[in-house]
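One chain follows as structure tokens, the form predicted on its own.
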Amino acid sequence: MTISLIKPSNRVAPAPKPLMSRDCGPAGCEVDWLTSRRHEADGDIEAFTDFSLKMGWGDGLPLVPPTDARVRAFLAQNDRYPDEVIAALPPTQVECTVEKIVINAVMAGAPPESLELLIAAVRAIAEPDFELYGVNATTAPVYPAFIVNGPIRDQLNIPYSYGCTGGAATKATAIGRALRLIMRNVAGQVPGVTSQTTFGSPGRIGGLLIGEWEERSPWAPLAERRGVSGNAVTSFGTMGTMNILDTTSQAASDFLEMIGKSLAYVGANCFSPSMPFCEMMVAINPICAEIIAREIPRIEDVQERLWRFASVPADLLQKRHREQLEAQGRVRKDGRIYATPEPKDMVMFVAGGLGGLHALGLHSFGSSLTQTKPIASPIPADKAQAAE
């Protein structure tokens, strides 16, 4: 059983539209490049935040007013044109331009240097197999989590050590929030309107943007294993974070057994008959990764071992649930139901602090497949014209 057999990946993302004009660069000219509607608003942050909530733009936290000057200054530090269409984002299918990305980035407080990361992240979730429509509109609390590889981690101070999923004081939080504002203001994800999420999640406000601690990983970086070297971002539709603690195990197999069995709870989407397939994402902290790699050097073997433990006996489920899964062919010959179709669908990377033997489980929404995109290297604004 493979995801490719269950769901052939034959959908193609629409190609970005060409620019309307390239006769004026980001350094500025008399042409007004910004096309978004202007609003008269108080420049005070508190007043603007109240205004944004009335207009339906806000998330409840303070917002930086996206004035012409701030938006133009953000653009001036990059070599992108504001009318460039990056993707169409469901459920609204509104075209997400560079200008719209920048406006939301300014409101979130994200730095101008993060633009190429933001663009790559938007492209990743716009891929048809990520199924952003389902992610945005579902009753589940799912949201895109982003894992960053390459030198850009340190350039943007994206955390991958202590407190990487929450608590580390870096502007990665603002970058993640910018992506969440794009989901709200461009894609149109509004609870009770376009999104039927039952409970929602804190991740639908601040997002989740972390790096992989490549230097402490005994395996190749996640993006490289997925075919993209250097600066890259991987998107994963997650239901939230699960901490897994094991202060007892000493052998690699014992750690993987504890992690796998912790992931495999029957109320997870991956064991629901409504989801024909699933991926799972797991972060191993560097100390635990080192212990595992000494005994099991190949990451493929680690995934296979973890996959076997991330399963439940079919008899554990109620009769009706079991019968529906049997009809889908998801009960294997050994009488077990596995979280993912294959070991390769256990998406693993290394991150986290060195204070204890913890692992991080990111449960999947189900039909949203992981996507990895390269992050472009920006051309300095003063050289952008020559590059044309």
The other form holds:
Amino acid sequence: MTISLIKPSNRVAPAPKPLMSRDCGPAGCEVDWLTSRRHEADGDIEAFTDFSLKMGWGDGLPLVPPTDARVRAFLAQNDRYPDEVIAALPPTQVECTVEKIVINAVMAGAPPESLELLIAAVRAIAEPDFELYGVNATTAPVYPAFIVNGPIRDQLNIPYSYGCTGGAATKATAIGRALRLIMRNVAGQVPGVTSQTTFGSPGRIGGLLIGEWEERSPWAPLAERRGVSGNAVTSFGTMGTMNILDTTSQAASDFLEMIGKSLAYVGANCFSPSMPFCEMMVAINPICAEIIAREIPRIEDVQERLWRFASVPADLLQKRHREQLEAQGRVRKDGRIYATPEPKDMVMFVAGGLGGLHALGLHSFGSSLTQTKPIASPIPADKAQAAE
Amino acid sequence: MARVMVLDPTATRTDDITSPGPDAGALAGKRIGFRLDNIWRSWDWISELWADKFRAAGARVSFWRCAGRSGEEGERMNRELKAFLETIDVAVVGLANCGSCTGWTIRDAITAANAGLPTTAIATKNFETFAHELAGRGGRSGLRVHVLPYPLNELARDEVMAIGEAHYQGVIETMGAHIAAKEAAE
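Taking the form predicted on its own as the starting point, write out the structure of the form predicted in complex with the partner chain.
All chains and molecules follow, beginning with the one already shown.
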């Protein structure tokens, strides 16, 4: 056998489609566009949170009751019909409509301005190559991380500096949580029911939604390097966050060696025979990125350098483990096993506070491949109708 | 506190096939296909054992081993599975012995069942409920699932083979298969 290279397939998620006539516009219809079943509940947040747990809708944190008024108000600030099907989400392949996205967004407390980001994120995880079926079902703690590029980062106050992966007080947390509720309530990622995750992860509550600090990056924005300019979201199935501290290195190669070697631990999915390949996502802080780019200007060369260090000697593994990987052709001529098939599979971006010192490793689940989607420009419904 | 009406945030599929699908029937002359994976050596061992017994019952046996489910490889797997299903009369699909592999096992079993083949998924005890849950969510709650003990892959080969031996009659029943008296006696 030979190394399985990561090449995107030609499979694409089905195109979104409307279910009903569009004759009267999203805000001007007499008909009731909201088709979800109504339930009677207490309007009080504490009582509703208890109710949502009983109904299997919640994550344990307080939830905002998704009343007709709140859902309609959210929709009214956007130009989307509620019955528009955005994607079919496994394992059920049920259709995730704008209405379901909005209901979950309201419950999470996400702002109406985030709808197009939410839609792009759902489209990203619905792509066949994201392999949501495995991500939802697995015993692993994997969850989709989302990296946002473009001006929308600042419009939605999505953090890309201090505490960007957790702790920064912005509504990005609510947007991330909305995506988690969609995963739970539409895709059906429920621990012990449709997800066998052994330990889960804090990231399965609030999600992981961060920006790239493009202005401090010496390289082109991540999404642009992946073929999408401007506002875009990149989804990556991550096993969680790994911090890598380096208070000693000075040169680019030293930093990359430290980061690469830290990423390569034998219990990572990238060294498992159960996964044919893996990607790796790494965030470099702005200070470190500047130092690296001074010595190694091209991002491709940085990825290549990092890739060489993100490997382990095959004899580090126990015999039975090593034999399985050898049988799969994953031990290279130099006697090493590499975390990813090729340097391009080390997905890198710039984020983090200016204190420097730390890098962020996001290990991949394996079969789930990174997806990047453009974020449409939101057009308020009233302006859209005026244009009609 | 005031009562309000709230909108349901969940989405569920409404279609379901509750039938287990056709019985495998008499094995003599049938082409039985095993779906294997790259993870569970215990399933390799048990499928080899059962394959020998199916052959002794007059069936022909073939194997298909799945690999990655994303990228070009995933596309290739879908093509290979479709081609494999066209070459067999009965599908035995395993092994549901972890989260994602239960997902992939059930997904492939549903594909086989939807192709009209008598299909049995093989799960270990810990993943039995999960397998049925995913089958239901995949629109085939009646999918046949035969259950092996758990843990399984952690056992030595002779222990696994003893389990395979002990479960042969059970899997035959789950498949809705039967063996002619002459073959059964052998």
